[in-house]
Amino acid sequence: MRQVQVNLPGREYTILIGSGLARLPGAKAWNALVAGRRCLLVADSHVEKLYGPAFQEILAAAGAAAVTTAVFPAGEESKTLATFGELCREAARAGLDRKGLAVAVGGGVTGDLTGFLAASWMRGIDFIQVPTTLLAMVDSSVGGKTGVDLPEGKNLVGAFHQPRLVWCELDTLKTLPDREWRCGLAEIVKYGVILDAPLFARLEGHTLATLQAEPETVAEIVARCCEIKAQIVLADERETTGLRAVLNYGHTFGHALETCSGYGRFNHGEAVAIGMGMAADLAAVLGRCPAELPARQDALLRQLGLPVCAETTAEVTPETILELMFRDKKTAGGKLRLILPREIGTVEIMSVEDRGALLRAIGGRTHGNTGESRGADRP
């Protein structure tokens, strides 16, 4: 088992990594949560069929008063405030006062739901992260934010509300589908291209297939993902520095990509990864970064399976996207706030004016031909 510390003050928890933890050592810290509280379990329609009885279970036996599990339908289509109303019933129904416990078991849209839950009944609950993707556990379950999206655009409400404990459960990878496991690639490529070069070069020697079959590396490199997380955590909780936008990196584009597909063709991690190589591109072109460094990036996105480009719909356009991309949170007195990379290892935040410039990166990823990347016409 590895132990991560986000030691925020009066509000620190551990990050629990490994295998079979609930025989291990690391159940005393779920234990203490648990007993005596009543717990609302949140899981999605697919992932409660698959853990929901085995963490009732859990929860039974580390001293619940009561266990309710609140279901909703699978997908990131289900991250709306609707949904958000009928758990925060669900919350009444289980007669959840103010020392209850919400338990949110899947991936990262029922974290979120789940936070934002937390955050918000009785003006704050303990809710405890159990993610069962490879996205949540390096990404989505650390750091505290929660929330919902709207047709307008993604994560548009939501709040910060730190968890208890993240406890995150390697033997639920097994069940974890390919797409799903290169959605959460996405997210460890980005933090090798942010800040960690060597973990980026690690990754060039794997594919999929290598890494499912080294559970030992992949619980190294979800280690290593939740130490940088926390670090920049630690840093800056609230985005209030600018330290933690660099967890933006590729978002600002991805989170516009989805938006305008609906939500349901590309998942996050893949909206991700065409995200960063328009990042990539435009930092390019803006002579930013190597001119190589684009193709390097879009080598190893491939390798492990991910696109690096959208066929252009009637709703997926480059004015589309620039035009969601203005919506977004990261955005400061009309313009765009962006993480470019700088090199392998190291990005910086612009402030980005030039429309020519951000319509060439975006239109290089969205043609008709999904496979290559022609990327954006170079200086």
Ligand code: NAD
Given for the second form:
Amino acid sequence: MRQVQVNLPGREYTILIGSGLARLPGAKAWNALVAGRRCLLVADSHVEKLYGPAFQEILAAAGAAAVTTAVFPAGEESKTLATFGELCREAARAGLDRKGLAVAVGGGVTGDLTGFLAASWMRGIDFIQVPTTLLAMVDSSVGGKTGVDLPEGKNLVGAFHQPRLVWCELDTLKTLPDREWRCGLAEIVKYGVILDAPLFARLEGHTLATLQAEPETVAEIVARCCEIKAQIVLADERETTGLRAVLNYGHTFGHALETCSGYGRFNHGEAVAIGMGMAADLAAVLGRCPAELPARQDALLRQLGLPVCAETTAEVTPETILELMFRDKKTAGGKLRLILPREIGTVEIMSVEDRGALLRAIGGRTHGNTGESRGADRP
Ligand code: NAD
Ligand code: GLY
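The structure above corresponds to the form predicted alone; please provide the structure of the form predicted together with the named molecule.
In what comes next, the whole complex appears, and the chain from above leads the way.
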């Protein structure tokens, strides 16, 4: 089993990464947190069917005073104020008091919703993240960003609230659909581009199938991404110095793409993959990175089965995407602050005002039906 520490003063926590963790010594930390507490286990409708009963048992075996499961319909469309409200009412019905514990079992949607519930319920209770998607293991379960989307924009309402423990149970990846694996790989490519050229090069030697056949490699990569994320969060927990902002590479474009398509067409990781393409093209157009960088990044993303372009529709147009980007949280004083690659492994934060260059970068990756877009092919 691997462990990564997030050493935020007074709010330290451990990320456990391994298989069959309930049987391993790391479970002691879990037992210590759970014993004697009323627990609200939150899962989406897919994950509850797969893992709800197992985690109810694990919580009961760890000595929980009571376990109530709250289920919401799977999908980004559920990451709303309405679902948050429903979860609050579930917490009330479950009799969760200030010592209550929320336990998120699922992907990033479940983690973000449950974390926001934990940040708000009785002005803040403890919560545990049990990420069951690759994306949630390498990114969303760590670092304390929680919240929900609005029709007007993604993640616009939320709070910083760190979990008390993160348990990456790699066995859960056995049931993860390939499309969701790929979304996690998009965030892993992101870590490579922003900070870790050897990780990027390592991924270039793989496809989805070869990674799935090498659980040890997957465990190493998950641990490496958690280490990177832990270091960044330690240095800039609330994204005030700009250090944490590098994690948003591709995200300002990607979030706009998710929002204008109504959150149902592109999965988050797919939108981030396309967004990274737009950011790399912009950096190349502005002369901030080697001209061949976008093609190298595209080649890796394609090899991993990710989209690098989106099909335009009445809602998804370069102009709409740009408009929504200006509403993003990362906008400062009306200027877009974007994370752009300098080379693989290094990025910079730039204020970009050149609307023409932005529209060219976005337009270069939003086409009529080119056969490139995966977002339209939702299974
Ligand atoms: P998700 O939570 O919707 O999960 C994707 C799908 O996989 C869902 O249908 C889910 O039911 C299913 N699933 C989950 N685990 C499974 C398993 N083990 N087996 C089978 N099916 C399983 O989406 P996601 O991609 O995990 O997360 C995306 C969300 O995370 C977005 O809302 C994004 O904004 C957020 N995010 C947050 C942060 C952060 O720092 N808080 C970082 C990155 C992304
Ligand atoms: N995924 C962006 C962040 O955690 O800051």
